[in-house]
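Only one chain is given next, in structure tokens, and it is the form predicted alone.
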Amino acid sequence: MTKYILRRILGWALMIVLATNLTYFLASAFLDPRANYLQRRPPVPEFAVDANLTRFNLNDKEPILHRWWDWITAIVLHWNWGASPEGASVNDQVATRIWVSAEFVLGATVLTALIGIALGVFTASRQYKASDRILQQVSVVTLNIPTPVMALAAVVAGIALNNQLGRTVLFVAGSGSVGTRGFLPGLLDGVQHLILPTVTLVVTGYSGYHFLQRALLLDNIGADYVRTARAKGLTKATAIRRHALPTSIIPVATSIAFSIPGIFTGAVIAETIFGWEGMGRYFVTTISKNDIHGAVAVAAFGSVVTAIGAVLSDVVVGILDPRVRVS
């Protein structure tokens, strides 16, 4: 199992290197940092534009291979991912926004998965009963709520609650209050800012795992090995817990692991509404401002998170499925 995981890590490391370098060439082909200077008034002289772009290794008048070599050398030797056309350090941007996104996304992802799997198991074990039908209808409704609508509803509800209580309990914008000092005050302030975004992501995201887990578990409940277990005297709940659930949860675990990178960079709408400066908003900013180095850094970050999710998925599958450990 250890050798298998190490081989997978090595393979993903090579994939990250290839994907990152390929993204550099694609970004250089489709993004134009020079366009950032065309709309400025008064107009910027061409020699000044060239000087700025050359300073940040973004001058399209230089050969692409020459720019790529300088870029990759700076990363390998100094871990310097370059600068935006305005001179902002990509390292500084990513270092700050990663933790904002992690705070924004990870808790919501864990809650989404736990609630979805729990509801899937609960409704599958009570197929066609009233609780199954009601929870399925609720999930159908939440599945069709667009994220902006849910986020705005959460904001309105938070403001109404604050007005009702006469003080600010739930913050509707930003990731923290200015001037908050100390561990416990900082922790409480962070939780107050995090509740509404987390509720938004959980409500709009859990139903997918609910339906997936329910469908997979129902398939396995009707399998021969589960019916054999029940024929030997196990109760339905015990047969599901010992035999059907470990098998049916493997595809769900794999789905969760591979969904993490998409959630990181795809939470653009929620980050925008709640005013969180995470990786999702940074991705949009890099594209709109022709920031080649920033766009490549976001792609590299997505590749790393995908690799982490894939390795975690392999570990989880290995734990749940003895055949993987044996092979």
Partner chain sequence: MANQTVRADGVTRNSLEARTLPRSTRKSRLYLKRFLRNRTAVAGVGVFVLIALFGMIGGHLVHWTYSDVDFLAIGTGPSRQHWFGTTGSGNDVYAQLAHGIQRSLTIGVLVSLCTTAVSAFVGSIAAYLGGRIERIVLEIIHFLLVVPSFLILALVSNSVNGNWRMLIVVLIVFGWMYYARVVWTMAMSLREREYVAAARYMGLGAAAVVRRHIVPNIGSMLTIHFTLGVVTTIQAETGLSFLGFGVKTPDVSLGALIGDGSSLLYSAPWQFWFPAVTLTLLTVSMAFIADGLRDALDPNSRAGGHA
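What would the structure be for the form predicted in complex with its partner chain, rather than the form predicted alone?
This part shows the chain on its own.
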């Protein structure tokens, strides 16, 4: 099992390295830091622009392979991810933002999976009854609400609730209030800021798991081994929990990894709307400011998150599926 997981981690690490380098070349091709100087008044002389760009290893007059080599050696030797065209260190930016994003994405990922799977199990054991049909239709609707619409509707609802109660219970902007001290007040403050964004991500994201889990569990409920368990006197609930669910949850666990990029995409929009200064917001800023190094760091973060999800799902599959343990 450990060997299997280690092998998977190695494979993912290779993928991340490849993906990050590919993004470096793409970003260098499509982002143009020189354009940042075009609108300066008074105009900046070309030699000054060149000097500035060269200082941060962004000068497009140097061969791309040369720049790439400088960039990659700085990362490998000093863990220095470069600087923005204005000279701000990417490391500093990422170091704080990564935790903001982790707070934002991880909670939502876990909740999405749990709620989706729970609903899938619930509806599968009540196939074609009213509750199943209604929940199914609700999930089709929520799955297809565009993230910006959902997030802004959540903002409107949050403000309405605050007005109703006469004080600010749910914050609609930012990741924390300034000047909160102590552990418990800090935690409470964090939760108050986190509720609306998490609701947004969960509502738009859970239904994929709902449909998948429902379909897979229905395939297994009809299987011979579940019927045998029932024939031996187990109640339907116990038979599902002990026999049908462990088999049917395996593909769902695998699909969690592939859903993480989607959550990240949702997070980009949600962070923009809720004003969280996380990686998603950083991503928007880097692209609109032609910050090549920053954009690549975001891409690396995105693939690392995907890889973490994939490895976690491998671990879960390994625990659930004896066939993996043996090999």
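In this text, rigid core is short for the largest set of C-alphas that superpose within 1.5 Å between two forms. Positions refer to the first chain, counted from 1. Nothing here was measured: the structure is a model prediction, and the numbers come from that model.
Threshold 2 Å Cα movement between the two forms at A229, rigid core reference | Passes the 2 Å threshold, so yes.
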